[in-house]
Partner chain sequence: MPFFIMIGDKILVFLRHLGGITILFFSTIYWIFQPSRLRENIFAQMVFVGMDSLLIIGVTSLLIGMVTAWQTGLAIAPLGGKTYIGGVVAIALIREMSPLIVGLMCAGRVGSSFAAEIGSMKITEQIDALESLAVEPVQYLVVPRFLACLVMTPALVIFANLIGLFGGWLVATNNLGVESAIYINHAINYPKLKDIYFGLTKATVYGMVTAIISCYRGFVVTGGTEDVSRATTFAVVFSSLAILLADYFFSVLFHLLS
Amino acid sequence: MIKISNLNKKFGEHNVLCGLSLDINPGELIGIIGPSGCGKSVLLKHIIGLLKPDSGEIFIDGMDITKLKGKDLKKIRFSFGMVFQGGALFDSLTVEENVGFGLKQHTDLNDEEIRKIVSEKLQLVGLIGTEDVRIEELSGGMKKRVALARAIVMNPRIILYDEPTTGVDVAMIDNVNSLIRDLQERLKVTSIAVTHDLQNAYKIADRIAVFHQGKIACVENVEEMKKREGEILEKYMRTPADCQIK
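What would the structure be for this chain alone in the form predicted alone?
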């Protein structure tokens, strides 16, 4: 589904991606773990085409998106849903206006059709009847659910999660993780979730990839990763500086 090959990206003197390669299978959720600030979000921005690598390739269904521009790149982006780290919701708008924003901007659907689709997606994330509530009135956990509904409103084939439990109360983190896993099982999409928390990755991922010094150091299924947890934390997760290539 997604093949990342020898990806390199440098900002000034800082090497963020250093020959990174990773294969992601259709229908799986792969977690990418690494310390905060080491470049995991930069990788997501490359996958969705917001950044161009200095070198390397990213294949989506066999097509190298690093070579695409304009309408061709825009078309590929419609395959993606994105859950941003801080939610990126419009506080002054209602739940329906937030979730339906992409439909309003990029389709010819009328208001009634949009409301129907929005209601269906809100039901999937457990927010039935919240269409007319303003975002500023919601709790952190409910805002995260709205962000999830917005990510799936256009029926993407690929969902990207950038630190999906950021901004959620500790008591609600397991609820968010359960919702992500439930959506994965229901929608059968291909998903990538970046996180600095290995315990969260265990709860949502099929496989876990370790981001270290601009590369993927290892990829394991959850059970194998648990067996290696001590080694992984010691070698790869101690400080953000571990990710900086001198």
Second form
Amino acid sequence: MIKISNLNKKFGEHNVLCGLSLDINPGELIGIIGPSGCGKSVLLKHIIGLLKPDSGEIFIDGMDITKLKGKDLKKIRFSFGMVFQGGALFDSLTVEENVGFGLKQHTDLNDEEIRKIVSEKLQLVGLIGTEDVRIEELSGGMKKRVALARAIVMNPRIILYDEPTTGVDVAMIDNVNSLIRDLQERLKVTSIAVTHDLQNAYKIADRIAVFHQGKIACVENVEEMKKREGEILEKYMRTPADCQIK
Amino acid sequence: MPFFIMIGDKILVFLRHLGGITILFFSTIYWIFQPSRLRENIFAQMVFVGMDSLLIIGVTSLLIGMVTAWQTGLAIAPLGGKTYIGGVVAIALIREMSPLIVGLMCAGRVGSSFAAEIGSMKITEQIDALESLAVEPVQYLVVPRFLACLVMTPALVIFANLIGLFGGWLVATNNLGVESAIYINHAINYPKLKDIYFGLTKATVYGMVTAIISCYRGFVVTGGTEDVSRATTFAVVFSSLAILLADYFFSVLFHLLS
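Form predicted alone done, so how does the form predicted together with the partner chain look?
Next comes the full complex, this chain leading.
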């Protein structure tokens, strides 16, 4: 269970999060939609503890991650896997070294065992046989898949997706969406995917939260959201991102 | 009034950078002593800082040694002291020239690379990715670079001393008519152990300064590639300035200690 309570964050004069609250149930994939640049990625970075809020709490299984430091924060990060918007793959390393990075840093597995696990994860994302390929040789879609394999390699309980289909070829978008949904079914993890594309959110999410002016304006299941699509787009997706701008 | 505001802003920016550099230094020292799996990474950085710098340091040191011998020879030959060229070149190189040349060359070659590499990682969220994988960026990125500079700059200074002395020998024996044995004898006997110690101490500090300033500037890159290029320039300019400033203080300090 992830519980976000009254989260506030300001960068300079720009209010990004303004009393945001949201509950995420175990085992569900919640999509958070909102216009580009409204602060969805900032929210994800707060959830994994990369950013500290000005005020508010984020409880991960009852533990407030905003108060954690040092070893405690490191420990709770093992619960997370994060797929960054641009992939954030280490471009000086190969696919295998990227995917196996967490294992190499945090486990006592030997190279052979790591290679075996990496191959399994690459098979899950449909990239078997790419272990020795360098990152610059991959397409946008393949990079997203490698990032996904890296995110799941430590068997996390929570996966965060930051714009999972951005930068992916149009032909590959459905492929990435299916992969996310498929992994969700297989791994039974709790997932949060932020996106600016409502159609993609329909394909992957169990519930959809609408991010509007620093808050969650509404949370609906996919069917209900489809019924209210016109209203949602008009009301929430075409207005300024900053919560102080009305 | 806007002039004073601008000056005040510049001072605040300078103090913020100075504070950031100091914090990064102590943070690096802390993480050096924490358990890690960085052996391969440290070795790779040592190769980059040391082995890959051999050619440029070698060529520079050779030329510096030759120029020093020429200038010294021209200055002291009329006084009948050209046989002392070996000793003068040796002391100049060991105490001052080699550490300074190695420091400045590292600031240019290694510092710019550190700032650009870490800056690029920052803007492509690779540093966030490291943290999300429960890896401390200072430990993974700064510690190997810091240790590589700490170890390899003194090693490069020893190499630069040898090549510089060889350059001096070439000029002294071929152009200034100094006997080879006399040059070698003076080059070996003039410098004292403390001269070598002072030179290596300087080089160690210059290496640390370059590593910390360059990594720091990489970490504070904001925005896009434009700031990466600014970071590279900042790393080279400020590392060089810090090295020259440290050189002055070392000169005073070593004079007092002598």
